[in-house]
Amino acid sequence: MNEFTFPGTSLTVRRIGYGAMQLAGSGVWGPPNDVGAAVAVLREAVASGVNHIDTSDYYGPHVTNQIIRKALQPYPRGLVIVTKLGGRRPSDKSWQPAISREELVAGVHDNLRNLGLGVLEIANYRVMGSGHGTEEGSIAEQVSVLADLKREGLIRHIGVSNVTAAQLAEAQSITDIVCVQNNYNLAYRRDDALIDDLARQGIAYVPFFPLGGFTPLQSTTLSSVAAQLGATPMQVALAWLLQRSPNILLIPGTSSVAHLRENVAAGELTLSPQTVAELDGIA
C-alpha cells in the first residue's frame, strides 16, 4: 500500500514523495528568500522517508535543481529524482514550450549539470499546450528524442506529463513509459478512466496539483470530513488519492517543514468506504 515499483525497473518508492517546484522564488522564478530554509525542507523530507523527488530545471530556472544538489548531494541510496523536459522560462517569466531536438537535448544536460548527476533516472516529456492544459497532437518527435537519449545512456526511464490517452498510446508505441503525470485531484477527476487503465498496466500515475495547485482545494464537505477525523483538509485530500488507486504516487510541494510533516502524515490516514463515497461527491 505504501510503496510502488516502477514497471520494468528496480526503482521502488514510497507513495508520498515531494514536489520541488515551491523551492524557487515567487512565481517559481529566481531563488527563494531563504535558501537555508529550502535546504532544510529537502533534508527533512529525506529524513522522514521520502525517496521520490519531482523537479525540473525550468523551475527557477535552474534554481530548484541547484538547491536539491546543495541539500542532498551525495544523494542517499534509493533516492529517485524525477525531472521533466519540454518547457523553458524566458526573461518575461512566462512558461513556454521547448520541444525541438536541440532544446530537449540541452534540457537533459541542464538537468544533469545542475543536479550533479551522470544520468537522469526518470525524465518526463511535459506537453505544454496552448493553455497549459491537455490538448491532442502528436508527441512522437519529442518522445523519440528522449528514446534516443535513453539509448545513449543519459536517461534510464521515460515518462510523460500533461497528456491525453491517445498521446500516451503514441508514446508507448515508441518506448516503454513508466509513469504519467497529469492534473488530478479530489475535485478534478477527468483522468479517472486513464488511472484505471494505467493501474491494469502497472504504470504509475502521478497527479500534479494534488491539492489544487495555485487554487487550493476548498470544500465544506472536505472540511467537515477533516474535522471528524481530526486531520487537516489537505491531509484528507491526499489520503483520498492514496486510496483511489494503488498506482497513484503523490508529490505535494511545500516550502515549510511543518507542512511537509503534515503531508507525510497523511499516509497514515485511513478513510472508510462511507467517507470515500462522501468525498467522491465533491467532483
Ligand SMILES: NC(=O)c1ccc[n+]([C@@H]2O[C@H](COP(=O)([O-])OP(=O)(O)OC[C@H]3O[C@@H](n4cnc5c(N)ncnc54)[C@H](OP(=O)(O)O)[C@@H]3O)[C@@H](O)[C@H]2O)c1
Second form
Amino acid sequence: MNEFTFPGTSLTVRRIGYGAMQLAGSGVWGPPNDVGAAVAVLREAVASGVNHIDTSDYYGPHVTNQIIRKALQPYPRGLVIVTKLGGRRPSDKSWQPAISREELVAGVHDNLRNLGLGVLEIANYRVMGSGHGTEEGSIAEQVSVLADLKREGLIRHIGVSNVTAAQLAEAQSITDIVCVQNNYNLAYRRDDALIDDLARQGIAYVPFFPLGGFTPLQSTTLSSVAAQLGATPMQVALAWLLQRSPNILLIPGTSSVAHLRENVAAGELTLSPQTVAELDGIA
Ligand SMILES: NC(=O)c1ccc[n+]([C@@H]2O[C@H](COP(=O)([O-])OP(=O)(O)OC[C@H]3O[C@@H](n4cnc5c(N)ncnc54)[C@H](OP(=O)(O)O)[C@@H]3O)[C@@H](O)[C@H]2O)c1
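Would you mind giving the form predicted together with the named molecule, to go alongside the form predicted on its own above?
Once more the chain from above appears, this time first in line as the rest of the complex follows.
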C-alpha cells in the first residue's frame, strides 16, 4: 500500500514524503549556505512523486517555509504541506515554547504568509515537552486554540506532535486528530503500542527522526542486512518503517538530492519476515 488518506479528509498522500527541517542549514538556523541546493532538493522531491512535505515556521526561523514557497509555488495540485505550531526560536538559537493563544495565532499567520497559503491543510500542535521527548501535562488550552482557528477557516485539519497517549486522548476529546508526529525509528520504539492503536483508528503516525535525526542510525545488523539486499542502511531503515504499520508515513529529512532519491527508492524494497525479525532485534 503506497498511499494513505488522512481520516475524515480528502487528503491522500504517498507514504514516502519529505521533512524540510534540514533545509534551514546548520543548527536549523537559516539561511543555508546554498539556497539553490535547497530549492533543488524540494523540486526533486516533487518530481519524484513526493506529495507530503513536513515543515514549520520555526525552522530557520521562517527561512525553510520561504524556501518551500520559492521552490514550489505555484504549488502542484495534491501537494499536502504539514506544519507545526507551539515553538519559537529566539536570537540565541534555542528552542522555546510558544503556547499562548497570541503566539499560536501569530504562528498560524507566519506559516500562511511565509508559505504563501490561504489555509494550512494540516497543522500539528507540537508539545515542547522535554526536547525530543514527551512530558505529561494538559494540552487542552492549545488544542482548543487550534480548533478555534479551524472553525475560522485558517486550518483545515489538526494533528499533534511529541505527545503521550493521554495527551492524544485529551486532544481527541476537543477535535478530530488526523496525525501524530513523534520520535520513532528502528532503534527507538517507545511508541509501538501507540502506533498499533492509531492504526486501528486509521490515524497517521509520522515518525520524526526516522533515520535517527541528529545522530543517524548505526548498527552492524542494519549494515549487514543492507549489504545482503544491495541497498543502503538508510533505505532498509525506511523500508522497515513502511512495513511496520500501514498508517506510518515517512518524512525523512535531507539536504541532498542524492539522499532524497535514495530515500524515495526505499519504497521499492520488500523485507522478508526473517529480515524484519532480525531488524526488530536492534531496538
Ligand atoms: N515534530 C517534531 O518535533 C520534529 C522533530 C524533528 C524533526 N521533525 C521533522 O521530521 C523530519 C525528519 O527528521 P530529521 O530530518 O530531523 O531526521 P532524519 O530524517 O532521521 O535524518 C536526517 C539526517 O539523515 C541524513 N540522511 C538523510 N537521508 C540519508 C541517506 N539516504 N543516507 C545517509 N544519510 C541520510 C541527513 O543528512 P543529509 O542532509 O546529508 O542527507 C540528516 O543528517 C524533519 O525534516 C522534520 O520535518 C519533526
